[in-house]
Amino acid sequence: MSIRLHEAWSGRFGAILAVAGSAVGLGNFIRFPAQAAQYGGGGFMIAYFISFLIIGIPLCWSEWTLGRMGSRYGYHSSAGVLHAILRSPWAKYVGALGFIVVTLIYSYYVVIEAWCLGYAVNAIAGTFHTGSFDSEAFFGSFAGLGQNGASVGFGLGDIGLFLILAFALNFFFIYRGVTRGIEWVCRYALPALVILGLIILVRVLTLGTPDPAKPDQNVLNGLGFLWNPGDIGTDLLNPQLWLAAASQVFFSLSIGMGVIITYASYLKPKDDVVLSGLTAAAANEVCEVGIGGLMTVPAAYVFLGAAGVVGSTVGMGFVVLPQVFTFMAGGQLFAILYFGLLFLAAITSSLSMLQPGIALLEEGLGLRRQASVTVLGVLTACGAGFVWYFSQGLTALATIDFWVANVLIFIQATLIVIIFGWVIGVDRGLAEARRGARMQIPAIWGPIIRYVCPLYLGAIFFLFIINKVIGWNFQFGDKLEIERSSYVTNLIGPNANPVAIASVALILALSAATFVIVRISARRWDKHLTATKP
């Protein structure tokens, strides 16, 4: 019995197009800036790359890995590489968590995107520069943030038509496979928004001090706030910081979630996965660090000072830059374009997260491309339609994004980097990722995977159950103040509501469906094992 799927890239640099793709999305050039302008700039960048480095690195390295090891038995989906790989009856519960974690994340990653569509459609429509524009107004109608269901509409001003339209396309291209689907798009969407990006940040860059009334509200000021380092002993101490900076790795570079082991498994046995890693790392990087703050921050600061940077995530890419294009010089141009590149990193973000779930329909339950395609869009269209119509204060898109991309997350990351330094080993897992590789990966990284990085997750995730989830908000030295998160108090308790509770409802069902799925998928594959020599 055959569960191989003839999929592959067309060489390693499609394979690093994709991941970096997968990477390069909206929380490059939205997510980060807000993140380093809440937690005081220089700081958190300090954060950010110890994170990077200690987890984003390795966890990489062990993904692409895993993925390749998978690609000798056939198989493509988490849940089927890490049951081939470690024939443990808890292995395929394990790589379940990949299919939950990015199914419930693009159910609302995809209202995010078709937001990015629309704005960009508004931008061209001159709506940003019509009279005296109230970016926070329009914003609050077109997501239907006054009421449930307020958002189901089909105009210039609605979220339906471009929610329709982005999630056709997606399936659209994930229905054309890895090479003519998603290849194809990160072939041509990738330079397109880095060009986008570099002419946005060139005319940022410039802009120098647009109102000689308010000399220091200038583009260097704007950069100073983004990087100088405010009290480093202070910032550092303040778990938030922390947890803010390893969950903006964990997001931007798609790590733990299942991605980058599909991808990787439609590599070819000697392809190099140690390089491959290191250059889609890169090239988030520079899109996330070189591109989207900079140009970001600085321009809300010049126009808004400092009061207009701090806020929300979605508060900086949709209310705060829409509101910076009516004051600039030529402002409907760069709206057009700074939204056109958000719909482009969306997408190409968007179609990662279906191919893992594709991938275990076809090699689990043995179903052809349009089935599984079909299968997928019902489901994804069920979240998406959920999100969408309680979209009153966005509580069903935060409670989702809360529990998954945050708790799902590091729980699966964790559970991949022990897999991978104790339970395969880190001297085989190394050995496997040193194999056809152009660059050694150094020795130090072995004990590095195998301890600081668990370690580190670890502090990270106590520190998130504490000051999330139980609600004791502290700095170190200073005194320790109890507040329960929202996100718990909306489940319990005498002011829960009834959206937060269906939105885990919905996550539960999800996971329990999933697991039943792999549990029978994990008999074909055992009859498969049998069989089959890697």
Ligand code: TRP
Contents of the next structure:
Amino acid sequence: MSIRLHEAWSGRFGAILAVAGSAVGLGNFIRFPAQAAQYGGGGFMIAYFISFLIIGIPLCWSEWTLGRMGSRYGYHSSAGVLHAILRSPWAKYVGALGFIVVTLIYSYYVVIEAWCLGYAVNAIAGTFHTGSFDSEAFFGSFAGLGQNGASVGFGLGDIGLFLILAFALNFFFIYRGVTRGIEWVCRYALPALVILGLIILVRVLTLGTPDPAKPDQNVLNGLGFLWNPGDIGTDLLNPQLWLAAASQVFFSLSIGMGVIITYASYLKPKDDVVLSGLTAAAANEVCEVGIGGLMTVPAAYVFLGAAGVVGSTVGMGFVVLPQVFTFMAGGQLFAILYFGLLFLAAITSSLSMLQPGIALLEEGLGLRRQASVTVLGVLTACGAGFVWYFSQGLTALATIDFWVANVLIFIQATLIVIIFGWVIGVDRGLAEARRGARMQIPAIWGPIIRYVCPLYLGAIFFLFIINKVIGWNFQFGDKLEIERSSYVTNLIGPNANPVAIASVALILALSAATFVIVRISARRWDKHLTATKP
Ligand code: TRP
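For comparison with the form predicted alone, please write out the form predicted in complex with the named molecule.
After this comes the whole thing, all chains and molecules, with the earlier chain placed first.
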């Protein structure tokens, strides 16, 4: 039985480009600076760097290797890959998470992508530079914060048109396939966004002291605000900071959800995975720390001072910065460049959230390209439509982000390292990784993958549940305070919010449907696997 048409990257470089494109996204330019600023810079960076070494690198190598192993059998979805490699009845359900998580993340990520596109177009139209521009009011009505259904319009100040455009572009490229779609976009978008980033960076670093009356608000202090170590000792005792740093590593590198398993499954059996994985991860860190971390916060600090900088992640990108551009010399041009950069970064990432779904529908249900694109399009249109309509207070977006991009990602990532380090076994896993490798994996990573990474993940997840779900807010050494997290009180009790409940119902419904899909798929795969010996 033929399972599907086989696609492949144009070469090893294509895979690196695509994985880097997936990794470099809104996480680098908005989420990272906002998180680092919120946790006071220095201490956060230490936790972030440790998490990068202990979680980031092991998961990159695990996923790259698992994906390439799967390609030997001709599978590309994490459910198919894990089923083929492990041949145990539960593996496909772990792989199913690889569909559930990214499809749900796409549903709100594409909405934010549409904000970026809409802001870029509004920057061109000069909206931010009209006399009475109020960035908070603009964002509120653009995104429909005040009321559900309030953003369902199609003017320049509404998200509608941009959402449809962003959505359609994603599916256009996905339809074109791995090489002609994803790789093609990344080949142009990645260099373009690095150039845009560097231009903006030069502008920010030469801002000097724009307001002589406020000599403290200068670039050096802006950089210092983010990078000065502060009280590291105390900061590092805050479990929230460790959670935030670890989540940022996951989100930013697109690891722990099987995206890289899918991307690496389009490699050829002898293509290097070790150096490629490291290169893609390093490219992400350069964009994150070296570009995202140097431009956003200092720009905001210089014009608005410390009080203007700390805010929500979303506020940083869509409220603070548009306002900053109104003060900056040449601000209109830089607003266009900045939101253009965000849009390019976002689209290369959102494509990576769709390909795992396409792979599953094609190889699991035997759908052809057109059918799989249609089915995934309908599914994600429901998700994105839900997030678009239920815009009040961004409850739908935040609820899905919390339960999927924080909770489920942790679970899935832990399962992936355990599969690599224990079920396959770290020796066999690393031997597999070494095949065709252009770089040695230092011996220390064996025990890190097997012991340190799962323990670290487990410890952080435990803190996370205590802290964010049960709601014990504490600092080691201080007294305990209990305050139920709003993510829980939104779901049960007197303050339950119907939109939050519906969001969780959506997550559960998609999960149930996916479990059925992989169950059906596995029958097909079993026939194929017994018919063809690898
Ligand atoms: N890494 C991307 C960013 O930094 C986001 C991203 C891409 C992602 N693919 C993903 C997040 C899959 C979760 C799951 O913006």
